[in-house]
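The chain that follows stands alone, in the form predicted alone, written as structure tokens.
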Amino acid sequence: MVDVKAIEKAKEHFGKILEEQLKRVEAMKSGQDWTDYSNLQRIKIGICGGDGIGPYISRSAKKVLEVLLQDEIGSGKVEIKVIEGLTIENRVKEMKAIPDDVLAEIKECHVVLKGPTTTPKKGDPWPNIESANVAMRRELDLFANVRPVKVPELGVDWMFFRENTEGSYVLGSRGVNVTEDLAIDFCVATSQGSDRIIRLAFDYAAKNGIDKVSVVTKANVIKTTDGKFLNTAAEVAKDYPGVKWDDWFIDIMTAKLIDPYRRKDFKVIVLPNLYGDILTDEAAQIQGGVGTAGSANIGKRYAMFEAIHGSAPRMVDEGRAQYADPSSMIKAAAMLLNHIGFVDKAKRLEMALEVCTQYEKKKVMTGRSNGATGDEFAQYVLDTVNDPDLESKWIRYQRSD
């Protein structure tokens, strides 16, 4: 027997959601113009150190930033603030994925360095509240979540456009149980969000001397959602003429991105959220696990940088919080350097990073007391980053791969 209440009130529900995307495509229609960092008087840089691990690489994280700032800090150029309160107790206390005073906070900053933050599932002993990271991306309007992957021995050398408020994602906290039998989640893909993050992605690869996009879809199924994403991408491309475009399933494109003989191919990549969290843990593992990567959530007015791994809970309560591995967050710290104009104390920083995990390796992390300590590999990093025979150095490393 159909249940005709059950089904009125989830229309009722959808019609709401409707009506909030709709606002939000108005939204994007406006527009909005970046942000020039050049210009401001004052850059300020928050940074959160979420839970689990996160205070820790965080702290060191906010280390090398003030090392490698330090003039600046001194001159008023850039102000470092460290922003409480994105704690998973905090969170729960206040029932809000982003408590109001911390997203106060986060908003009178520039650019935010972010540490992993606890997302409740089932079985754990929180409510079930929403994604920090899903809720600042929305609020933030960080659309674009961009991620480098990089390992020469094996010729890859990737840059990951994810999209980041939209898609399976956004509303994931919004499905309904329409009866007790029935549950629906919602996706999301509108033409104005679909055309930004591709459009980006051609850009990057234009600016940067490379002749390819790679367009992930599962457009052969999801044809609607999936299928404005894949007939954006073909509008976008006629831009571009000088960049050449193909397009993957997501399947396939997992199995591709391990086949040693395809996986030279891609260089740049453009996805929808829930692809692009999947296929950017997945590259992060090629290249030595997800805390070596570091993720950049940008947009026109602000930008989020983060690790791209949880928060490890498992770590603090064995008491190894102080081994986790800080690459991660040392290589966003890294992307927002880059970010903000420090263009070439970034390039040092990442230069020193690939040194110090790759191939010297003077200081190693395993996560326990057998191996270094997040605050002394972020020390040797440093000490990397004043080496004067660095980018030499960098530079017969990669000539030897």
Ligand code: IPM
The other form holds:
Amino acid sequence: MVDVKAIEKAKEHFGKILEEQLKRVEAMKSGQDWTDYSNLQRIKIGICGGDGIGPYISRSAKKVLEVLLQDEIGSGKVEIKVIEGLTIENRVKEMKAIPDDVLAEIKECHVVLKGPTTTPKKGDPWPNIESANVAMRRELDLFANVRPVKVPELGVDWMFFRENTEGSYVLGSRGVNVTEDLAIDFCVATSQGSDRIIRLAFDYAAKNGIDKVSVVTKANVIKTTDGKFLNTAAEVAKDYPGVKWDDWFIDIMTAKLIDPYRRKDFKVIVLPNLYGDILTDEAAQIQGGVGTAGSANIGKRYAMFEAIHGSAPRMVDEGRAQYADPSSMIKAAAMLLNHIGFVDKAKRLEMALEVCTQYEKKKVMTGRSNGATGDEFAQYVLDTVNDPDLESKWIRYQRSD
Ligand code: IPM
Ligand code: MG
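For comparison with the form predicted alone, please write out the form predicted in complex with this ligand.
Entire complex below, previous chain first.
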């Protein structure tokens, strides 16, 4: 027997979703200008510690920002604001992915540095609330998830542009159990949403003298949404005659990233949300693990910078949180500095981080008491930023000698 009532209920839910998504399309069409940080009297940076190891590694990253921005903070050009309350306990208490007061505080900032936050899944002791990341990306319209991965000795220098506000994610908490036996999720692609992320990737390539963009989908199977993404890429590419492009399916792409002969050919990679999530973890692993990778979530009005890994509650339970590796958060802090216009400071911080973690290795993070603490490591990075030999060390590292 077909359950007509259940079908009607699901249709109603679907109707509501369609209305919301069409409104979103209209909002995207009306457009918005990019924030011009150089024009702001004062740039407000919010720091959300998150939970698990989040508060520990965020504290280290905050210290780094405070030292690097000492003069600007002193003159009032930059303000750093700690935002409390983005913890799993508080989120559960409010039954909100991001409690309203926390979101309001975030929206008063121009950019945010965010520690990892726990994302419950079905069966966890926490109620199954939405991911704070997904909610923040949606609420602040942070449509581009930009994730660099670099391993000079392997010839790897990748920049991933993951679509961040659509795909299988955006309605990930809005799927329907039509009946006890039938579950349906939704995947969304819009022309505007695809265009803006693909254009950003081509723009980045063009501005940085990179001659190729790779577009990754599964358009042979997921024909409608991935099909739109791929078609949009073909259209956008016409505006960038100096940049070549090719298209790959996500399955073979995951294989090619570990193919030592082919992986050097990839440079800028643009892809829908879920594939981007998976592929960037694989890429980060090649670089040394997700703990080494930073991630920028960029929108026209706001931007948020974070680690790409989770909150590692086990490290806290085992009393090892102070040994958590803050590299990913420091990398995110460097991306933040670059985004708000402190390009030289960002470059120096990135160089120092690479020299500390990949070349000099005077302090090593092991996640345990036989390694450095996060605070010790952050101090090491800061000392290296001030090292007059930083540049020559970094050049030696790039040449891998
Ligand atoms: C990431 C994370 C998040 C995601 C989780 C925590 C929801 O894995 O930023 O890649 O899937 O996007
Ligand atoms: Mg991920």
